[in-house]
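Take a look at this single chain in structure tokens; it is the form predicted on its own.
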Amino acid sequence: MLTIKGNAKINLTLDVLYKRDDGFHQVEMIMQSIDLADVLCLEERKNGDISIATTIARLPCDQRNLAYRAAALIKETFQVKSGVHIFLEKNIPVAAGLAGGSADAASVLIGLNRLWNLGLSTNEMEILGAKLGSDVPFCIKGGTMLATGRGELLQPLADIKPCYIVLAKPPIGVSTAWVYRQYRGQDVKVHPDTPGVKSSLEQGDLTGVAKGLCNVLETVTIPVHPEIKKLKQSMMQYGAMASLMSGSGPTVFGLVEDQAKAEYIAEKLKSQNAAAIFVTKTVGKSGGV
């Protein structure tokens, strides 16, 4: 039995540069690991079967689940005779823009590499992960990263100055594929200053990072789900340094300097709307805040 954590992510910046010939969008984004995490227990099965059980009844436990697909991919690629049973304690909200499915897939690749003694390097696992989804390589590496290509090409950045994150997930799901299909770059007036945010990270300037938060996909998701804008405004009203939608949404996060203020903002939000509220913190490459 092997237990492994899969951390969620937020996007400090997200820019869409153009649509590629392969149908994907060329992106440039700064991604950040946070301490909200799913927990996966992997148990080897000699009969060769792959099975999944989860704490969320509506979550599929077959090929529709990225964790299942990750196990099938690594088993097939390396002709492993053993199977695995995966128990998934789901703490990251589903369809939330937090890379929950990708985090699970990354955890399965990392865990089965250990469980089956495959000896894969991080880079080799990233290459496998990119076949499953654009966020999987980041979830394997974690920390603070510049992601380009379709999100799978990673460049390590200076860790963000440790801070707290308040998350608010409205009771809606958003399809990433739908958001990208609806995206119209010509309508976007403000794009992220990615070099500026990178510079603030290098200087340990959390205020500079907060000022640079920007996600062009808000132009698609917010008009359809105006509650996202209201959550952003509420976070700022109650004292967050900055607030932004993560990924394709609908989750909104706020950067907060200290735990007491983060807890205060969370309590205020809980009393006023139906969103699921979490207080968490940033995770550096070392795996801690």
The other form holds:
Amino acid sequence: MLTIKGNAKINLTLDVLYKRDDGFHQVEMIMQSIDLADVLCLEERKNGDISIATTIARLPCDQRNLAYRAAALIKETFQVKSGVHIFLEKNIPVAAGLAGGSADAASVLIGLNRLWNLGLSTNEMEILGAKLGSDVPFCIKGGTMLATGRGELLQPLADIKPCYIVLAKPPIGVSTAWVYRQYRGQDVKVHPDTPGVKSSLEQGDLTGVAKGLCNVLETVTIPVHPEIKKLKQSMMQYGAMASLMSGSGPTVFGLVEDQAKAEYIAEKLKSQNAAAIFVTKTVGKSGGV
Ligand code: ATP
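Let's compare: the form predicted on its own is above, so bring in the form predicted in complex with adenosine-5'-triphosphate.
And the full complex, kicking off with our chain again.
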């Protein structure tokens, strides 16, 4: 049996450059791993079956689950006779903009590569991962990365200066596909200064990173779910350095320098009863705070 963690991500920046001929949007985003994680236990099954049990009743346990699809893809690609039972402890909120499904798929690829002794390189796993979803390659690598293409092309950046992240997930799910369909680039006035945020990361300048947080998808999700804007305002009122919606939403995060302040903000937000609140940390190549 093998146990593996799949970290969630937040977007420090998210820009949509244009819609491509293949229907995907060309994006440019700075992604950051955080230590809110699902935990997966993988147990080999000699009879060849793939099965999933999970702590969240409403998550499907068949081909609709990305963890299942990851296992099926790697088994089929390498003609593996064995199967696997996956026990999925789901801690990352679902349909939240935190790439929970992608994190699970990445963990299954990494875990089965070990369990079945396939000897795949990270690069080979990324290529498989990109077939499952645009965020899966990032979840395989983790840390602080620039993601381009439809999100699958990665360039490592300097690790963010370790800090705390307060997450607020309002009780709504948002469909990523819907948000991209609604996106109207011509109406968007403010775009991220991606090179500026990259250079703040290189200088270890957390204030510069905080000033540069920007996500163009807020222009779609916030008008439909104004509670996101309220949560951002509350994060700032209680002392976050900056606050942003992650991915296509609805989760809002606040960037915070120290643990005491992060816990203070979390307590204040919890008393509003408007969202599920988590205190977490950034995770870097060098291992987080
Ligand atoms: P992203 O930030 O990559 O857009 P997300 O955090 O918004 O992702 P997910 O939590 O990955 O969204 O889930 C999106 C959809 O995928 C849900 O509707 C869910 O039913 C489905 N799904 C399939 N497998 C999983 C999984 N293992 N964990 C969570 N959701 C899954």
